[in-house]
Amino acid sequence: MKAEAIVVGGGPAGLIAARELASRGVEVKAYEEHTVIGEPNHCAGILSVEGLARLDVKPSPEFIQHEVRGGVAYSPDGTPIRITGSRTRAYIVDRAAFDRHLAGQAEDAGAELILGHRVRELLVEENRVAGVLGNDGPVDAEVVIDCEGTAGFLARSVGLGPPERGVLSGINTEVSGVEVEPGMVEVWLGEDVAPGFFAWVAPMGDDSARCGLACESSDAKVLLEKFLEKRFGETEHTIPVRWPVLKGGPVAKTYGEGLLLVGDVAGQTKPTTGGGVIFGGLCAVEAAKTVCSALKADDCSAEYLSRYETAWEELLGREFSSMLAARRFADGISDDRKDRLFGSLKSSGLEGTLERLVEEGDMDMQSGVLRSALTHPGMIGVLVSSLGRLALAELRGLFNL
């Protein structure tokens, strides 16, 4: 068998890559090892309004469970900072339904989706990827787009490293019969809650929520049970689902001879939140553009396919850099300092200023709001009083300010 292009993986990045290739007239086969698209569902499922528009996905009751207008962040000692927006900023989505929606888009565009089919290895001929080997034998292709996820078995087999730094243990569950504020996502900080990251509560309706956390500890389930008890008291929840959460940024190289890496396997997730649907999808679009150009030029060499890396870096490089700087700094702040920072923000009366900065900012392209906060005179005062001048100088240095 043969195809012009093969996509490995039926998550959002793979499905968007398949959709974009097929819509440009490329014969594409997309392989997913599970028999059902969207399963297992391992995601907090918070997607921005702007992000969906960038991915050319219209909001639909088919996959939207709740609208989000703001959020509350809690310091380790429980001090809250509220950001209440005047408009819908994001959606809580049913990720299984969302992925099936993307699959429908891909098939409507002409992509062939092959489910229950695990790609066992990449076919390599004369030092270039020339297809894949799966359940039904070899399938030749001019180019392969690897969207296999964090494990990166295929990428590693040809010398391209999957994410190795900043890989956290993520876990998610759903609770019902609980009190949650509609439209407001909660973020909980603290080494006792989620060392190295945070816990979250995403409202799904009047009395239900999706809750989870990511942490550097291997005891994610124990921490989740502890958090649920702290937040809700005695409550039942669905069986928790585990998955890796990435905060380390992109891998060193995302292309090879006849091969592109897209999505989690390329580390294309937001270091601040671990979210990968939007950035992975945007990179999938750039991958499809590069593949189409390469096929027209009859040149799927690494040199030609390197244009993909140039393209996504031009689009998202500044965002990755800014978010990595913010993540490195946040990881280096003790719980005591985080408590002081939250306390200073509240006592200074700058919650409204922070709310305005976030309201004017972009949930996905976060470099603008981060830089605005670090150059605002009032915010600088808060940072100095709570963190110290040396820490502020370090933070501003990370942003080249």
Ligand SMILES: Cc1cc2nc3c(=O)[nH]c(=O)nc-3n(C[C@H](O)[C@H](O)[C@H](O)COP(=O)(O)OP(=O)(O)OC[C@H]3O[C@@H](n4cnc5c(N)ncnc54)[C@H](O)[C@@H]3O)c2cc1C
Contents of the next structure:
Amino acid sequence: MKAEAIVVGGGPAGLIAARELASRGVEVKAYEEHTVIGEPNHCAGILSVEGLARLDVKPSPEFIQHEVRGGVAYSPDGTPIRITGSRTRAYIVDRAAFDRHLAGQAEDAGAELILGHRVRELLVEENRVAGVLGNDGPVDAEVVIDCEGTAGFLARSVGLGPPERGVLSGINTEVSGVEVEPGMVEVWLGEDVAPGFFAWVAPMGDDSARCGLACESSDAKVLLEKFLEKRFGETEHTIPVRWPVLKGGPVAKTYGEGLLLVGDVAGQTKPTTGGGVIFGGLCAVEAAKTVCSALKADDCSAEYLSRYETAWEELLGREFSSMLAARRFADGISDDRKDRLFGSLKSSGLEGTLERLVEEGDMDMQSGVLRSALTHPGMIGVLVSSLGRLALAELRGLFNL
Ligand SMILES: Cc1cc2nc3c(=O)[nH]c(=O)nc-3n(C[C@H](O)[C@H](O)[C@H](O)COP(=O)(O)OP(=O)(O)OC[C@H]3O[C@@H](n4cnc5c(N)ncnc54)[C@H](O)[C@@H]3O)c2cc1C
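Next block: the form predicted in complex with the named molecule, after the form predicted on its own:
Next comes the full complex, and the chain you just saw is listed first.
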């Protein structure tokens, strides 16, 4: 058997890569090990309005469960900072339905999706990836796009990815019969809540929500139970699903001979929030563009395919480095200092300024809003009073300001 291009993995990165390849006339087979697309679902499902537009996905009741216009962040001592927008900023989506929507787009474009089929190995001939070994034996291809997600067995077998630093324990569940504010996502900080990251509440209506957390501890389940108790008291919730959340940024190399890495396996998630659907999808589009031109040039060498890395770095490199800087900084400040920062923001009346900066900013391309905050005179004052001049200088240094 043979295909021009093979995609491994039927998550968002793989499905968008398959859609983009097929819509450019490439004969593509996409393999997904599960028999149903989108299951098991581990995701909070928070996707920005701009992100969906960038991925060419029209919002549809097929997968949208709720609209988000703002959020409340809680400091470790429980001080809230509220940011309300005047428009819908994001959607809470049912990820399984969203992924099935992407699968429909890929099939409509002409991609062949092969479900219930695990790719066991990458076929390597003369030091280049020349196809895959699946359930039915070898399948040759000019190029393989690896979108296998965080586990990264295939990538590892050829000395690439997957991410090793910044891999957190993530966990997610759905609660019902609770009181939540519609349209407002909650973020809870604190070493007791979620060391090294945060817990979230993503409303799905006024009495149900998707809740979860990511943390550097292995006790994610215990921490989640504690968080649910603290936030809601006794709750009815679905069995929590555990899965790694990535905050360490892209891996060092995302291409090889006849091979590209896209999505979680390449670490293409936002270090600030762990969200990977939009950035993985954008990188999948770049991968498909590179593969098309490589096939036309009859050159799927690593040298040619390195254009993919150049392309995604041009698009997202600045975003990744800004968000990594913000993440490193947030990880380095203690709960006490976070409490002081939240307290100063409130007492100096800067919540409105923050709200305006966020309103004007982009949920995915966060470098703009991060830079605006770090150059705003009022914000600089708050950062100095709560964190000290040295910390501010360090933070501005991380952003080359
Ligand atoms: C708790 C949690 C909450 C999250 N919340 C959000 C959020 O709100 N917003 C957001 O944008 N992101 C969120 N993310 C991150 C998001 O889920 C991932 O970034 C995204 O799913 C990555 O897409 P992917 O296609 O790269 O990988 P995946 O979605 O993991 O898909 C990989 C697919 O490949 C298949 N596969 C693997 N190996 C093989 C093989 N050998 N053969 C065939 N198939 C294979 C897998 O079964 C899987 O279906 C969250 C993650 C976690 C853990």
